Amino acid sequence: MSTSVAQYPDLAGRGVLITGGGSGIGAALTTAFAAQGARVAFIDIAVEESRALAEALSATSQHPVHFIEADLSDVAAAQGAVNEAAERLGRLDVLVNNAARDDRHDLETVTDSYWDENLAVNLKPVFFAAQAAVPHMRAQGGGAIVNFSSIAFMLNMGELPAYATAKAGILGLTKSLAGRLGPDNIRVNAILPGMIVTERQRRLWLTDQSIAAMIERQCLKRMLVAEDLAGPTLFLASSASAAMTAQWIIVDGGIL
């Protein structure tokens, strides 16, 4: 179950780019921004489902929704995709760094190359996408960056050390970017989801038993779904949070 989303009139017509926007949480964010009347583009590597999402939303939204295929671990490709998005949208006001891969990995089997590959997906693109987006935001007189972290690194989860490192690092990066970009009227905040039940999570990691166990730990006794991240993201992207930067919001149903 998810709650209805408030309308933020200032988002109408704004240029919004979402990384990993083709499925799961990203698709919920892409859908939510399109429903606000924003000009939306998203980057993903899953071509078939991303094209289907862009076509479906374009048929019902005020503006076309643009899918841009790119491997975010390739810095040149990632930054090229950001610039392409800005060109297609005609402006870039909001960047949502959502893309991630929470593969489980054992301490003893992590190699040097695996560590680098993991952070190349889960941490490095957050910086380099922001770096490419900033000139476009400056041209608009400001903007908002929303970085997706996770509560995973706070739960002592031993089965994903590289992922946990990346998600903790995103909070440090959020603080640093906020300090650097504040004078440009660019706000930088983060969201830390708890256990969000998506199709991918169910397929790879979650069982009915593990979901029930997490709900038992939550204050809110219901399953959290991708749409539960839409409201907080829209809030941080909009002028409703105009005085907020270098902050983060935890959306976990009350685990922490």
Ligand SMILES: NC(=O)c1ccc[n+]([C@@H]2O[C@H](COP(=O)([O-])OP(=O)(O)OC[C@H]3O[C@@H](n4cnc5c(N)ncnc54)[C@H](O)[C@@H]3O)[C@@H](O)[C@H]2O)c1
Second form
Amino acid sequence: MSTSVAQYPDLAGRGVLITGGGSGIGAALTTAFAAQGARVAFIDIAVEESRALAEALSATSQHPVHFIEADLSDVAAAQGAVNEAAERLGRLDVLVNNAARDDRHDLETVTDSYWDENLAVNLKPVFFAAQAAVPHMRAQGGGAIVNFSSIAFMLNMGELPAYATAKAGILGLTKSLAGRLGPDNIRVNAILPGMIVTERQRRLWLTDQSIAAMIERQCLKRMLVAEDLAGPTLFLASSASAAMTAQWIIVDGGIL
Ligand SMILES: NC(=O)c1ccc[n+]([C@@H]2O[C@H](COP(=O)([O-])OP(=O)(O)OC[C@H]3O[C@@H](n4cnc5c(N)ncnc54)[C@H](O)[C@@H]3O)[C@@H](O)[C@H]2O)c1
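Same protein, different condition: the form predicted on its own was shown, now please give the form predicted in complex with the ligand.
Let's see the whole complex now, leading with the same chain.
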């Protein structure tokens, strides 16, 4: 079902950090970068599955895969984890801002603190992880940042206003960071997944009917899975996209 992934020789030996790399799409990205021969670390709060993933990949990959436990909504913890990753990897060339929480919430019941907590997970760490990563990338003479947005903010979905705000904001942030960091040879791009059927999505929101309905809206008549994000992310991280910055790629099977 999932596609095979190209090798990008320039990614071998690179230092790659993935936020939320312990499960879902992030786990597929962690696995894909490790398979490129990159030095990989990931930050997550899901301890059990993250430990298991790091252990399994370390046993089969060229380099050990490092799990760093941190809550990204805590700026000091997030930035400490980025610095720890750079230290453990020996270099930091690629940052993938993937972590998020797509909780549903209702217009009538969202409070001041709920709003802040939601954006503290879904938007704030994208900026502060980048801020911490930049000095390490500058020391390497460049780098690539890939930010995960979502097509959800373009589908007029009424049940996730804070999440939609964060995901739209990530595109503005991507362009601003790209403008600021281009002179340092640091490229900043974004990916907008469509409906990707992960374990969490299935457990919380998706039914066989809603999956079938979304496939009906897609041009491609198959279910999209986490591994479908590997190819576009590797491409944006690698020198294959060396002249691309301030851009985004939609990976939705053709909904938009
Ligand atoms: N699955 C989809 O259909 C879909 C669609 C559009 C966009 N996306 C985006 O793709 C990315 C990955 O989505 P996913 O479905 O794999 O999500 P997921 O919820 O399955 O995984 C997110 C990961 O981030 C981690 N995480 C969450 N909050 C954290 C925190 N505060 N600190 C540290 N780690 C934290 C989780 O433990 C998990 O491992 C997200 O940015 C999401 O918005 C997903």
